[in-house]
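Given next, in structure tokens, is a single chain: the form predicted on its own.
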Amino acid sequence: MDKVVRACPRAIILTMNKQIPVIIFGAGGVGRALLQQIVEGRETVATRNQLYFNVVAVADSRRWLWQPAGMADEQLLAVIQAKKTRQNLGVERPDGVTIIEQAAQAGLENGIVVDVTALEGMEPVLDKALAIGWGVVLANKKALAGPWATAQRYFNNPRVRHESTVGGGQPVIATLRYLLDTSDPILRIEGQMSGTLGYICQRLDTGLPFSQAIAEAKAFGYTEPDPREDLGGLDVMRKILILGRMAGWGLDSADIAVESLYHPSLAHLSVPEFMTASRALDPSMADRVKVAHANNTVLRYVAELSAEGGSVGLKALPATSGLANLKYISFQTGRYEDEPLLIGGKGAGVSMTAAGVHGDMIDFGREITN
């Protein structure tokens, strides 16, 4: 099989493996990394799972490429290159629901819709995909972390996968699902869930002013283009809310107290203005760091949650603790009550996030072929 797949043209590969139509929303860093992994993983996915992901559409926020018969790998690689060089993608796109309807009208079945955007309001698109019997794979957290009344339909849904919404490449969702499947009650969830904020906190340990730590993280590409998206804590809140909802706690964002690391008065500034104004935050943060160090602790941005609610914000951890310098998530459960189950490691970055999405696609594709 291995040698055959290497030598066969696309037409023969398609006849040898189960074709899974795929529509990808998002062609940014994660989207491009996913396309690369789909192309590079053809042989492995075919050999191990007898699957072929037939990408029929790729859409960014304004434009799309649509080919109901599926795009050749050369086309997918061209998409990657075009987006890297900021070229336009295909033609002006219809709305997301129309894209799903167009796929259904083309006779495409048992496909996968992948959302690797950071957009609000993708729920109608996901709902339409589920309604026609497609699977949904998410890296975008927004639908899962929206109001519980609308988000609950995506939980315990056999056609929804979302490993990359929490922990990037770490097997956080899979581990939590295993605990739940084996009837191990979840008592408490905790973790450092932002590599960006972890880096900034570690730089504060060295005496670097807060504003300079932010600027350094931004220069290295660790923050979002607007660092306030990291500093506000909402992304961390969404992550732990998703885990809590999986645990069976019907919580909403209002049940989690979130500490923003910038003052509300800085919210409406442009990014350059904010970077300058952030110097005003240095004295108060330096005082907090000083108090923490006096108590042999360090400040870390930690999320904590139980069935009653939780918090997201700076917490003083023992300086000697291994958790102080680790991006981790821990589950305290009925079986792991005295010593919580810990998942730690890098987990972040576009390649690892894309790998989590790719793995979810394989998992779903394998399931529908059985």
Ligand SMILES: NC(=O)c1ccc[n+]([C@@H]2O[C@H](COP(=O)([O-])OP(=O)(O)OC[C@H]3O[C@@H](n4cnc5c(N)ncnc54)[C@H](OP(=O)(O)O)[C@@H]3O)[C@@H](O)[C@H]2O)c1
Given for the second form:
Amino acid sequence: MDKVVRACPRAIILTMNKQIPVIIFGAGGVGRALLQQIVEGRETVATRNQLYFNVVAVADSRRWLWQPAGMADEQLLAVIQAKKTRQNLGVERPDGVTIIEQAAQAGLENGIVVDVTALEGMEPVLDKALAIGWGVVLANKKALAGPWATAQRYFNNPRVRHESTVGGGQPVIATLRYLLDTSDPILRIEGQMSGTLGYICQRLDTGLPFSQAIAEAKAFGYTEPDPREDLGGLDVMRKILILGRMAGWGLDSADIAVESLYHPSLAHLSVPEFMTASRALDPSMADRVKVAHANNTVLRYVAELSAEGGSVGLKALPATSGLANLKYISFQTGRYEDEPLLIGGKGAGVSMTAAGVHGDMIDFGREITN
Ligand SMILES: NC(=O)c1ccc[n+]([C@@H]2O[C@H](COP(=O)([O-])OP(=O)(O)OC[C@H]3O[C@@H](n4cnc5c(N)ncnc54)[C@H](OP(=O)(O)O)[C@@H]3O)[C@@H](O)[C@H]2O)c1
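I would like to compare: after the form predicted on its own, may I see the structure of the form predicted together with this ligand?
Let us now look at the entire complex, which starts with that chain.
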């Protein structure tokens, strides 16, 4: 079967399956993994869903490749290689809204715009895509976690998919959607939603000073290039805010208390300066760990939310609790009131995140073809 499909000329594969034009904003870790999965998943996606994702544009921060008839898989693989080796992509790009307009003028319909950037301010691009009848798939949380007044149009919108925004590839959003679709009221959401902070907390348990745990996580590539982006808790806050908004709570970021794991006085240092200065955080963190251990608990970075608001920060969990060592999200609902519904397991990483995006694309494609 494998050989048959690979030997098929692209033109035949195109006519055999429903073509979905795709524009991808972002060609970083997740964007490249997504391109790889689109190419490697051709046969499965065609066999199971009779779909063909026709990538017509890939844009990074400055440049883009545009091919309204769609790029061959060899070109997509060349994009991955070029970005990996820091070569330039195509030509200088127009702004995002113009890109969508150009696709509409080229007669491309029922396509998907994928946002795998980490940008704020993508809303006009997403709105333009929705206005011309396309779907939007997001790994980027910023538009969903912006002020409620602007973000609310992306919730309860069947053409906006964002499985990867919480839990990487874990089916967190799909599960919450199912609970909501079947009229199960959401009472409380809780979870350890940062693999990076989970790792650091576990290293603190072994007696490692906080600054060294941060340095280690950075050296392994677990943190953002600037670890303060993880330690500040905003990314976790965005995740729980997105879940709360899906649950029907029109909350804003101000409704969630965020505990940053570094002092504001360290905010303006360069990354190397911060790495050195973070040693000043060691004694107070060591004290907190000691108190937690004395009470048979461990510190974990936990997000909690209900209709009234919530918090994101360090919490002492029983050391023997299964949750202490699990990246999890739990939903307490009308039906799961005494025993919350739990989703746990590995969720982070570019490949899991890209799989969540790819899954959303398939879901959307299946829906518009039926
Ligand atoms: N990495 C994960 O495990 C993970 C997990 C869950 C969610 N996410 C989310 O997924 C998104 C992507 O993550 P990542 O790790 O792939 O980030 P990344 O490696 O930093 O890549 C970001 C990409 O966005 C591009 N970009 C910046 N401005 C742009 C613009 N105006 N138009 C188009 N592209 C633009 C960058 O272009 P250049 O190449 O020119 O710099 C880069 O290719 C983020 O929102 C992140 O929070 C990531």
